[in-house]
Every structure is written in C-alpha cells, then in structure tokens.
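Single chain ahead, written as structure tokens, the form predicted alone.
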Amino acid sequence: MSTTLSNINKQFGKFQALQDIDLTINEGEFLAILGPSGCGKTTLLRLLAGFESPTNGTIEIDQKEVANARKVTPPEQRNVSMVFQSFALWPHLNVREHIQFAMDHHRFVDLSWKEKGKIAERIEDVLHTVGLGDFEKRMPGELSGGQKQRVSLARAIAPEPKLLLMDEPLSNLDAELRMEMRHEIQKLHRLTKASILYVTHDQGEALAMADRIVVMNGGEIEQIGTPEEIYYHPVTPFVATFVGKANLFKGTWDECLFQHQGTGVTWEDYGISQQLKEKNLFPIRPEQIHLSKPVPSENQILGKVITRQFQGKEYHYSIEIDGTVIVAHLPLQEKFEIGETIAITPQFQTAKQAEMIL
C-alpha cells in the first residue's frame, strides 16, 4: 500500500501552511518529516490522518482518494493509526484496556481474529512486542514516561494499520529514554512492516531511523532523500545548515573551483549542488574543518577562537572570520586556546569519495 499526496496546499485564513506538496510514502517505508517548528510538518500529518482537509490537491491511500478540497474521508474510515506527542492515554483504562479499546473500535481490524477468538491472543502478542507483558493491569498514573509511550505505540499497532502516523512521539522523554525508544520504534517497524510517517524536528532521530527524509521549511519541501543523501549532499542553504549544521562560506564559483571571499584561497568541488553554487556558497560541516597554527608563507584563511566547549570525545570551537562565526568539531588532542589566531583548512571528501559512501 502506498500513500500519495498530489499538489497539496493548505491555508488557514491568509496563512499558507502548506504549498504545492507532492509526496509518495511507499509500502513498508519509514519516512521522516523533518523541519523546524511552524514549517508545516504537523499540518501535513493531520491531513493524512483526516483531521484537516486540503485547500487544494488530493490524497490517496492504497489507490483510494481520501481527501480533496470538496470531500474528506473521516479518520475512522482510513486504515491509519496515530501516536501523539502527549501520549493521549485515558486515565480510567489500564494498559490492557487501552489495547483492547483499539481492537474493539478500529474499523479495519482483521475479522478472522474476532471469528476465531484471537483478539486476546493479539493483545498478548502486542504487550510482549512492546515489553509491557508485566504491566497490563497498571493504570497510566502508575507508569513512567517511557512506559506510557509504549502503551501509545501498542494501541496504535494492535489493529495492524497500513499507515502509522507519529507526531514527535519522543519529544517529551529525557535523552536516555529517547535513545531507547528509537530502537523500540525501529524494531516495531521491522515487525509490523507498516508504512510509517514520523514527524520530528530532531535531525538525529530522522537520520538514525528513516529510510527517507523529507526536509520542510516554510510550508514547502526543500529536499527528499536518504539520510546519506540529505547529510552529504544538501541541495539548498537551509538543508545544509539545518541538517549537519554546515558552515556556509561565501565566495565565487568557477566551474568546479571555489575561491573564498576576500582571499586567494581555492577549494575543489566535492559534489556540491548547483543551487548552492548559484548562491556562491560552499558548505563545510563542523567535523570537516581542520584547525592549525598559521604558516606565514602560505595563503590561508585565518580566524580567532571565540569559545571552546568540552564534549567528552571532542572539543567544539566557535571561530570568528572577518566578523562571521563558524563552528568546528575537533578531536581532544587538537587543543587551541580562546583568543588564539588559527588557520582554517577544510578536510572534505572529494566527489568520488562521497559517491562511494552513497
């Protein structure tokens, strides 16, 4: 089953929340929608769930049109489930009853389960899958944050929906729990084989979990690609700075050679997009920057260390270059002092090396 959005636009009054969205979610795919707050990712999810209607465009689920500007199929008539950011648990139902409720009221539950009396067996399987077998009688108020999110996941996957929508499901958990739940969600994806649309503003989540990533900004799609494509080959300045936190150096491009602004320093192309070249920008991620003592005889880009932060396995530096601040991540053995003048050299991959990664 695939899900297709064609020329989707959504307006709230005069505000354009989504503009010209064309997107296909493939069967069994884990697709992450990544972007900052207000970029339209949750609006997109609500359109797929049936909570909102598009101003223009169409949505098809399993080759059946479920939404256009004139008619919208309600949520209960779509074979979808949703995991909310706020868990959305009922305080008067225990863990097992939450899953039972989903099985009793989801329109697309396999009828053979009911005919063969296998609903209880399915609930047991789901409890075991999410690691809540010993907590089935617990009430929501007796659960930790991670356990509550597991209940939310269990309730969503129990009816075996074809499309599972997740709206920043880990944002209310602490860092350690988020890492644990990432693995749990990936495991659930492998077991259920459902198509997953995962909305997040956390680039680490998207890069770690998704088959493909959709990067959104201002209601539009900036880029769609695999995590490797998005990270190593951003096509717009926004994608370059939002994913991987690249520094954008200004200068001029002459075919495959970039000359840094105000210097004679030149760098070679390593697979940089045409859109970035047209804007005369050269993206370099913090881990691609090498710092060293200046060598007077060489034509170098010089900067001054503004801050240094210890991060366990590396130092994070901020460096000022002619009024512009860049960020560099260096191993612990490469230590520079605040106020020190240093030379900046990129250590980026060639286009051939980048192609080998992809």
Contents of the next structure:
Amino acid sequence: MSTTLSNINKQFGKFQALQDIDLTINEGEFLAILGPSGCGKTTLLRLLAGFESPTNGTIEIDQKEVANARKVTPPEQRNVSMVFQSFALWPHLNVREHIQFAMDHHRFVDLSWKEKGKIAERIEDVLHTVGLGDFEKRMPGELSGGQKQRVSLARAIAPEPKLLLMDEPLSNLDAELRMEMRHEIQKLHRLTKASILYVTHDQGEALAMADRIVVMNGGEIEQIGTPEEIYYHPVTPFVATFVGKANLFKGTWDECLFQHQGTGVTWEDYGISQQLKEKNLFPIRPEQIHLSKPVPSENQILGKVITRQFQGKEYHYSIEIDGTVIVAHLPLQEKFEIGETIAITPQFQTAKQAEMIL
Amino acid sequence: MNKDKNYESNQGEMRSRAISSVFFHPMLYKMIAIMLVGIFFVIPILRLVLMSFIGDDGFGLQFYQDILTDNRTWQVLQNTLFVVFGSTIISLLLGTAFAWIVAYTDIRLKSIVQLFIFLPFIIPSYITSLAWVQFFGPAGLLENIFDSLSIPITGWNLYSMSGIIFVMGISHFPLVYLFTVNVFRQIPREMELAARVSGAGRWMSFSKIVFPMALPGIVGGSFIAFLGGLDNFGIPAFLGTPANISVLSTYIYQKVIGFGTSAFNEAAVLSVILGVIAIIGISLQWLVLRKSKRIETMKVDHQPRYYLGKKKGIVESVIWLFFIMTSIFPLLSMVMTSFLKAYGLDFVWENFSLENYAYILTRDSTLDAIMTSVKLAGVTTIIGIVAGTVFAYFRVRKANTATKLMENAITIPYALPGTVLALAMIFTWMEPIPGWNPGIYGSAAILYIAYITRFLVLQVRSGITAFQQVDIEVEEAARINGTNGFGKWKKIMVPLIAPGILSGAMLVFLSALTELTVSSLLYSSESETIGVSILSFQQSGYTLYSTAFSSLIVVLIIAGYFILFAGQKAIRKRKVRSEK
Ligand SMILES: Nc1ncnc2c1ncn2[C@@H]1O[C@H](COP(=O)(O)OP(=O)(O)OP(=O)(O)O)[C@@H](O)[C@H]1O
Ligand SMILES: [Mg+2]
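Can you give me the structure for the form predicted in complex with the partner chain, which would complement the form predicted alone we have just seen?
Now the full complex is given, and it begins with the chain already shown.
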C-alpha cells in the first residue's frame, strides 16, 4: 500500500502552511520528515491522518482518494494510526485497556482475529513486543516517560495499520532514552512492516532511522533522498546547512572548478548540486575542514580562531574569515589556540570516492 | 482480503455521507443554534427595553417621565444604593479578611473553615433572612438566652435597613472570598520578602505590596457582590416588605403584582434602570478583571506565610465565634422555631412538636410546590446537561466569533437581575408573536423557559472547564483508532468530563430548586415553587410553617452537597491513580 500526496497546499487563513507538496510513501517504507520548527511537519501529518483538510491537491491512500479540497475521509475511516507527541494517553484507562480500545474500534483490524477470539492473544503479543508485559494493569499516571511512550506505540501498532504516523515521538524523552527508543522503533518497523511517516526536527534521528528523508523548510519540500544522499549531496543551501551543518563559501563556479571569492583559491567539484552551483556556493561540512599553520608564500584562505570547545573525541572551532564565521571539527591531536591565525583547506573525497558511499 | 472488504464498506459510507450532507450540513446546525440563542437569550431583553417605550399611544418617553418624576422612585433608588453599597462594604471587609487569613496564616481546620465560609452562599438568602430573624430578632433565641441569664436585652429589629444590609453582606461575602483567596495565594512570597529585606515593616509590606497586587481580585469580587446585591430579591422581600422598605427588585415586583394601569410599562422602565446599573457594574468588573490576567498564570502557593504563634488561639476563637453567631445559631434557631407548637413560646421541651412538619408534608399546596420545584430543577438540569455540554464542546473545540458571541448571549440572563429577566420573559412569552397568546405565561411553561435561560450558563461554564482539561490529542487518539461517535464518547470523553459536568449540574439543580426571584413573578396558581411557598407563608404570618419548610430545604441542600463531595472524592481517588 502506498500513499501519495499530489500538489498539496494548506492555508490557515492567509498563512500558507504547506506549498505544492508532492510526495509518495512506498509500501513498508520508513520515511522521515525533517525540518525546523514551524515548517509544517505536523500540518502535513495531520493532513495524512485526516484531522485537517487540504486547501488544494489530493491525497491517495492505497490508490483511493481520501482527501481533496472538497471532501475528506475522516481519520476514523482511514487505515492509519498515530503516535502523538504528547503521548495522548487516556488518563482513566490502564495499559491493557488502551490496546483493547484500539483493537475494539479501529476499523481495519484483521477480522480473523475478532472471529476467532484472538484479540486477547494479539494484545499479549503487542504488550510483549513493546516490553510492557508486566505493566498491563498500570494506569498512565503510574508509568515513566519511556513506558508511556511504549503504551502510545503499542496502541498505534496493535491494529496493524498500513500507515503509521509519528509526530516527534521522542521529543519528550531524555537523551539516553531517546537513543534506546530509536532502536525500539526500528525494531518495530521491521516487525510490523507498516509504512512509517516519522516527523522530527532532530537530524540525527532522521539520518539514523529513515529509509528516505524529506527535508522541509517554510512549508515546502527542499529535498527528498536517502540519508546518505541528503547528507553527502545536499541539493539546496538549506539542506546543506540544516542537515550537514555545512559552511557555505562564496565564489564563482566554472563547470567543475570553484574559485573562492577574495583569495582566488580553487577547489574541485565533489558532486555539488546544480542549484548550489547556480548560487555560486561551495558547501563544506565541519569535519571536511582541515586547519594548519599558514605558509607565508602560498595563496591560502586565512582565518582567526574565535572559540574552541572540547567535545571528548574532537575539538569544535569557530573561525572568523573576513567577517563571516565558519565551524570546523578537528581531531584532538590538532590543537589550535584562540586568537591564532590559521589556514583553511578543505579535505573531501573526490567525486568518485563520494559515489562509492552511495 | 478481509481488510479490503472492510475498506469497501467504508467507501460506501463515505458516499452516503456525501448525500446526507446536503440535508445535514454543519452550517444548518449552526444557523439553528444561533437562532435558538437569539430567540431565547437576546430577544427577551430587546422586548423588555421596547416595552419601556411603547404604550397605548405609541412610542415615547412617557413612562420614563412618569417614573422619574415620582418621588417614590427616588426613595427606592436611594434605598437600593444604601443596601447595595452597605452590603458590598461588609462583604468586601469580611471576604478579604477571611481570604487573607485562610491564604496566609497557619490556623487549623482550614477546610472546615472554608466550608462555613461557603455556607451562606449555598443556603438561599431568604432562608438566611428567616434564620437571622429567629436568632437576633425580638423573642428570638438570643433574647431567650440572655433572658435566662437574667440580662435584659431587646432583640435587633431585622425588619430594617440595617437588617437588610447585614444579612446581604453576610450572604455575599463568600463571593469576595472566592475571588480573592487564590489571588493572595498566587502572589509570590518573594515579593513580600523583598519588601521586608528592603526595610519595610509587616504592615508597610502588606499595604504597599500585597494589597495592591491583590486589588484586582478584591475589586472583582466586590463587583460580583455589588451585582448580587442588585439582583437579590429574597432578603428585601423578607425583611424589607414588613417595614415598607423597597429596593428596585422588590419595587418592580410590587408594580407587577399591583396590576395598576401601565404597571407593566412602569416595571419595564424600572427594570431598564436596574439593568443599566447592572451593566455598568459588569463593564467595570470586566475592565478590572481584564487587567488582572497576568496574575492568573502564577503558581498557587498553599503554604502558610504567617505563623500566628500565641495569637493563633485568639484568631481561631474569633473566627469560630463569627460562624456560631452568623450561621450555626441562626440556623439552629430556625430549626428550633420550626418545632414550636406556637410562635413566641419559650424554647423548652414541652413546647416542641412535629405538628408543623406534619402540616407541611400533608398539605397539597406545599407538596405541589415541592413537586413543581423538583420537576423544574430536574428538567432544567437535564436540558442543561445536554444543551450546555454540546455547546461547551463546540465552544472549546471550534472556538470562533460566533460561539463566543453565543456564550456572551447565554450569560446575559444570569448576569442580569432576576426581576429584570422575569419581566423580559413575561413580555416575550405572553404573546410570542403579537396577537397570539399560546398561554405560556400563566402556566408552568414560562417557568421552564425562564429557568433554562437563566441557569444554562452555569452548565456551559462547567462544561467549558471540563473540555479544556481534555487535551485535543487525547480525543484525536480515539478518532485515529477508529471511532468518532459512540465509542469515543462512551469510553473516552464521558468518563473524562463527567466529574466537571456533574458538579455543574448539581449547581444548576440546587440553584433552580430554591430559586425565588424569577418564580415570584412568573408563578401561577398551579406552579408555585418552594421559594414562593415559603415567601407566602412568611408574608401571611405563618412563621412556623415557613421555618419548618426552610429547615427541610436546608437539610436537602446539605445532603445534596454531601452527595456531590462524596461522589467527587470517589472519582478523584480513581484519578489520583491515573494522573500523569
Ligand atoms: N490551526 C492552525 N491555525 C493557524 N495556523 C496554524 C495552525 N496550525 C499550524 N499553524 C501554523 O502553520 C505553521 C506550521 O505549523 P506546524 O505545526 O505544522 O509546524 P511544525 O513543523 O510541526 O513545527 P514544530 O517542530 O514546532 O512542531 C506554523 O507557522 C503554525 O503557526
Ligand atoms: Mg509539530
């Protein structure tokens, strides 16, 4: 079952929350939507769930149109489920009753379960899958944050929806638990084989878990691609800076050669997108920057170290070059002092090496 | 496969929904709702205003001229202002003092103290009047007690201006308390500490820091007490009528039942005057409360800030003496009087009997009154639960200008003085369409309409609070799991909102059960209410019956609140287990 959004637009009054969204979620795919706060991620999710209606465009689930500007199939009639950012547990029902509710009411629960009285079995199954076997009688108030999240996940996967929507499901958890739950969710994805649409503003989460990532900004899709594509071959300046935290150098492009503005230093193309080239930009991620003591006779890009942060296995430097600040990550053995003038050289694979990764 | 079949049927459902949506378009419901609100809540007020201008010889200011040149009007206005301002000052002082003590000091038994603070609020003011007369009045319990100690005193004649002002002040101080106590608790204690370390003394820091910060609450509560004073009919009817002291609410009543020529028009003019005073009060209160918003977001701090030490005993004694004198003994006197064989006898065992209760509980007219009030209160509550909850749901989930305006409209009949509303009801429902009298006025029907319009807002408010506490995602979680109808409401929404809805319903029920102001103007021979029945006993001199009837009602009210609290406690117990 695939889900397709065609030319979706959503306006709140005069405010354009989503613009010309075209997107297909393939069967069994784990798709992450990544973007800064307010870019329309939740709105997109709510459109898919059926809580909002599009101003324009259509949504098809399993080749059937579920939403257009005039008519919308309500959430309860779609074969989807959702994990809410706030968990949205029902305070008066215990863990088991949460799953029971989903099994009783979700309209797409496999009928063979109901016919053979296998609902209880399914509930046990799900409880075990999420590791809540011993907690079925607990009320939401008696659970920790991570356990609440598991209940919320269990409730969503129990009816085996074809499409599972998750709105920043980990943002209410602490850093350690987030890491643990990443694994859990990946495991669940393998088990359920449902398509997952996963909303996050944490690029680490998206890169780690997703089959494909949709990067959004200001209500528009910037780029769709695999995590590797997004990370190594950002198409737009926004994706380069938001996902790879890249520094953008200004200069002029001449086919495969970039000439840095100001110094005239030239760099070779390593698979940089046409859009970036047209904008005469050259993106370099922090770990692609090499720093060294300047050599007086050579033509080099020079900068001054402003700050240095110790990060365990590396140092993070911010460096000022002609009034703009760039960021560089360097291994511990290469240490520079604040105020020091240093030379900046990029260190990246050639186009061929880069392709090998993909 | 199965799933696909399932899906097919859903598609069919979608199609049939599309067809039916032509007839059951949401717009249609919206229009109907707006129309109903207009007919029941807005038009009556307009007709009342119109009535004050239109007489037999057409539109004009004739009635205003008549009323405003009548010396009696000015006397009544003066009385009204005396009573309202006097009682508001008493409420203000008592309410603020109690709020400060409960919020800041370490007195014991705070929850019981609160209960007694609220007592005058939950007991109808006409019963409080009655109780005070039996205690403080001539030949009352107080006089009896002092007599038996051979100290000769004469009772306080409560049928006087001072009596009305005091009883009203006592009846309304819980309002000021209610508005102020949490404001006090929300003022961060650091504010005061900062003043103290800057060198201000206790009194200085109170008058310069705490009091100004609490002012919005105090002023807001005082305005409510002021409006309550304008609205109140029971106290001046019980205490003022025998002494020939009229205030606006009772004067309007006298005009209407006087049936003079142009009585209705003149009553309409007086109602407009009363309404205008009330609206000025409401607007001022709104302005003040709007400014106080920023305090509402602060944390409520329940820890005591002043440890009274040795003075604690004294403060507690004063508080309990106050309750004994204003609540316990008056109610006790009323109950004791209700057992007397004849009015004025000494309170000794030989003089007690159950005759008065036997009389009340066997007489058709009192039983009818109880039936009428119970039916009225029951129907008002049930319609309130349904209409009020549905409206509250849309008000919370689909907040827009239309629902906001509708909420304001629904508030009008409760905010306006009851006499004004009653008159508006008469003008509207006597002839809903000019020339057509379906007999609503003169039967019980008009009481049903009036009660529903008056009390609906209480249910709406509690419904709004209840729905606001249910996060939208909690509701959406039910929808995404396949139900937006019966399942969602039965298993998710109703259990979550029930406690709030039920306490609102209880408030509606008890308010309607003991209502007097509106029913005193709208009742007919076969629809006498409890309040009207007690009033008529009292006014015809049957004090024993009125005290017996009142005692019965007080017991019912206390039982009602007891059930409510016990129920809420049981629910809360379950909730504590399940809270996030
Ligand atoms: N019901 C609404 N009415 C008006 N504006 C809305 C509504 N819902 C969302 N918006 C606006 O649409 C934009 C996108 O909101 P959305 O909630 O989709 O952002 P988001 O990407 O999920 O952000 P976050 O990461 O902070 O959750 C925001 O500017 C928001 O203010
Ligand atoms: Mg969001």
